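Below you'll find only one chain, the form predicted alone, shown as structure tokens.
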Amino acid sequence: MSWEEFNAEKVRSAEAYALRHLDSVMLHFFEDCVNCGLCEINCPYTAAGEEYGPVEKAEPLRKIYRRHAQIVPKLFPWLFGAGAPKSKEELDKWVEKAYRCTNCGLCYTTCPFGIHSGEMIKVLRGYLAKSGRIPTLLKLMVDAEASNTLLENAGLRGIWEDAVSKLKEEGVEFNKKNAKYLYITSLAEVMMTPGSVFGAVKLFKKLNLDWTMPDKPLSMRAPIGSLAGDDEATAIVARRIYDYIREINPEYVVLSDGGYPYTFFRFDLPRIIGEKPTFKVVHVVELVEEALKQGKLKFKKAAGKVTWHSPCKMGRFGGLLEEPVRVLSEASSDFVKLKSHGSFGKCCGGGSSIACIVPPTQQMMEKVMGTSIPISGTEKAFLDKLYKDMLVAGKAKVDEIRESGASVVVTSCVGCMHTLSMTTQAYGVNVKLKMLSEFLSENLE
């Protein structure tokens, strides 16, 4: 359905979906915020919009359940706002407000009542999917991430293939069953941040692990499904990536992306398969640690001032926190963390997909794809916007590492890496970023 349309009978048959997932925490969510405000103050995209404050964002998927869930409202809908959307201007703004949260969990974390509402906006994009709402590059990346075809595009089979070859002349060994450490990487990572995965293959040699790494993509980065609500997709893809892990029986699965994937191996993957899996996952930031203190690993002291932007997942939701910074104090000279460091640490502004669907990476994805990508006049103009936004939210964690005064602002995170390079380019903020594997492996003794 095109985003000039609006199919009634498709909306209202988007309920299902979503009632799916009205459980005993969902309903939680959904029953007991009282409308407090602190959430607000956090998100970084109630800087762009009162509008788009995390209570006003999950407030369609409440109308929805508010229908089906409550029996007043299920009475008199009407006095309540209840139900599904009435026209495509409706269908639009809710839409524009579920592309307003990166799901970064700060609201969850300031919530005295431990609400979600990024969990809340990830089933209700889910429904904007089904209704017809989902923006075309994501639609074109789950489609074919889920029929594993994305090296059926000579561009991205290009990008991997060449990174397969030099990966070769390093030495790589791919495939290797039985392998202690299994690193996963994606397509996303070579394509965006090649730097780290060299960099956490020269680390993998360093410490003389017994390591491989697949020689096809699993995922486009880990199920990109799971951004946009399509659960059929993300089920697809997380079965195929937990069979290859099964097959190649490692003790460990090593990861350098940081950002939602490295929640995606840990918390999603056993849950979506229903198996308690036989493989421990950690961030290349783990090994590293562990070999400082065992004194198998020594580092040049970088000049210049270093900082840390942590990613959501891997820091707040992930726990990560204090270690990237112990590793990278080692690292270099001059180290500084950012002013908001820790479990309150602000987001970049572009993550759950939205730095990856903006007009920059959209003009971007058809170069290297070598096609056009057809979007109608609605899309663009919200496409448009949310770029705008973006900006706006990416502004304090620029207005941040302006303040540290670092020259190098290093993270683990393809996402944050892609959203930084876009938000500190547009506010004039000249630093070099660093993934953090790449940045260890050049300052490695």
Contents of the next structure:
Amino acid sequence: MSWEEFNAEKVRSAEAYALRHLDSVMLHFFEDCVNCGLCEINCPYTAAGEEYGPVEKAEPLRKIYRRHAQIVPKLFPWLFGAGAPKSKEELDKWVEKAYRCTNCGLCYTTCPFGIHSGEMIKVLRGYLAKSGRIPTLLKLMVDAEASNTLLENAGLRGIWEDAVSKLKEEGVEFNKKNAKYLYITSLAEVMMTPGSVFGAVKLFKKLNLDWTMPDKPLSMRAPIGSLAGDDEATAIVARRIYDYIREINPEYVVLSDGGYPYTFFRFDLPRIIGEKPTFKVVHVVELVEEALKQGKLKFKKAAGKVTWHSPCKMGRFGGLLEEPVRVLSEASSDFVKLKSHGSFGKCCGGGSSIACIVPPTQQMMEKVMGTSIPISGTEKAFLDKLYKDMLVAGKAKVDEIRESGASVVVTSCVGCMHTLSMTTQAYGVNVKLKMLSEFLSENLE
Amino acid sequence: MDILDFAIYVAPPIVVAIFLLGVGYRLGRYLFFWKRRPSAPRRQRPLTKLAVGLVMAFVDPLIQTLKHRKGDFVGALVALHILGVIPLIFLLGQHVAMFSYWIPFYSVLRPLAIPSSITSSSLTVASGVIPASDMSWGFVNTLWGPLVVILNGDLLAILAILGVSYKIGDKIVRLVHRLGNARVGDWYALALLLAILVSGFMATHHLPSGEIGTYRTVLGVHITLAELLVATLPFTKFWHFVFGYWYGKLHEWYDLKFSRGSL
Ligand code: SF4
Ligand code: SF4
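I would like to compare: after the form predicted alone, may I see the structure of the form predicted together with the partner chain?
Now the full complex is given, and it begins with the chain already shown.
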């Protein structure tokens, strides 16, 4: 269905999808919001417009829930603003809101009632996708990933095969059964931040690990469907990944991407699959910290001021807030924390697929894939505005980086890297951006 | 039977019944919507850090409000909640007397009772009029001493009225800016709160006139509105005080800090 259409029936039938997500935690997010608006103060998108405050963005989902899950609003929907959008314009407004959220979780920690609006907005995205509104590029990736046809595109295949042949030269053994460590990367990581992958490989070799990795990408990133709220596609990809891991049978799964793939593997996979995992999930930083403690690894102290941008998924949602700081302090002579470092660390502004669908990325993908992505007028206007708003949302982080005086910003998320490359450039802040495993491998002794 | 008799002698059991049914309904829904799913192994963190994290989960939003929303901190948090709702509802002299009548155990709070005005307790002492019953003795020599300059019903009521008015004004400004950030429940809660505060203040000051019938009506309206609040509490945003706040913060701590180790 095109972005120019409005199909009332589809919009109504999408409600079943949203209702599937109504468990007791979601019930709390839905019913216990007192509408105080405090969550706005830390949301990166409030800077682009107060109408993008978390409570405002989660409200459409509340409207749907009210209609089904509360008695009085069911009887008097008009009084409680309950129900589905009634026009194309209203639906377009809802999409605009849903794609002004990076699922960074700052609203979650800021809200006096622990309400995670980002989680509601994620469900709203799924509802909207079922109503015919999903960004075309995102849909393309979700479908290719779910049908396992990513490598059917010559451009993407070229990138992956090129990396595999280089890795072979490094002596990497692929798909080795019962290896102690299974390193999982993604097509996106190989394409956008190859230094992260080769850096991780260098670290594993230095640590003398018994390790392996897949010779085919298991996903575009982690299931990218989860960013679009596509439960079916997410479940298909999750199952495929899980079955592959079970086949290799490692003790540990290791990741160098600290974006949502990290939280997906570490925390979400058991819930999606419905099984307790037989393996542990670690990030490269955990391996490095352990090796430092045991004296198995040493770093040269990199010169220049270095700082750490904590990806929301690895820090706030992944628990690895201080580990990167400790490791980077060992690997640089002048490490400085960003002002908001910690549970309230500012978001880059481009997470949850935003940076991967904005026009510059789309143009890049068109070049890589050698095809043009068909986009209607409404979607184009949506994406152009999204890009402008993303730059506004990312400014607070860029300001912090500028203030820190750092010349190198290290992070560990493909999306953060990509966003920061756009935002630092837009605001004329000249810093080198490095992925954590890349930076560490360059400073190995 | 006038409205005061109704509020005191008829309404209370009905109010309590509706309240309890509402509590059962709201809590029951959490059980009904609960879904069991396998969870990931939690990240191990020291107990002391987890304990500090728990306290901070409750404190952090206050710090954030103070840093970024000074108006809300003063109007909504200090005037409305800390100075307004809590001491006014639970410690105001008249309320302690009334609650002690319904729930005898409540009288343990009698020494903490806040006088209705800065002069009410001292006047009673200075005028040498002996209170008619033992019950009211507790409210004459207040424990708060000179603190009654601040801790008195009049001042607290005025501050709370300002706090509620600030929130109503804030909602209107938001609506004018088309933020749509106002739900029907917000208006119900704020209007009801304002009406309770104003009618309580009027009753204490025998406004609009000292005539007994008017006084009984104003006081009756005040108590009936308060009872309406209690009866509808489980179905409105007032529920946050009983459940949403505690559950929400504990859940967030459990999710981010206990399970994921985000400390
Ligand atoms: S801070 Fe929490 S309670 Fe307040 S509006 Fe935001 S989500 Fe609702
Ligand atoms: S998750 Fe982040 S971006 Fe999304 S609403 Fe919350 S604070 Fe805003």
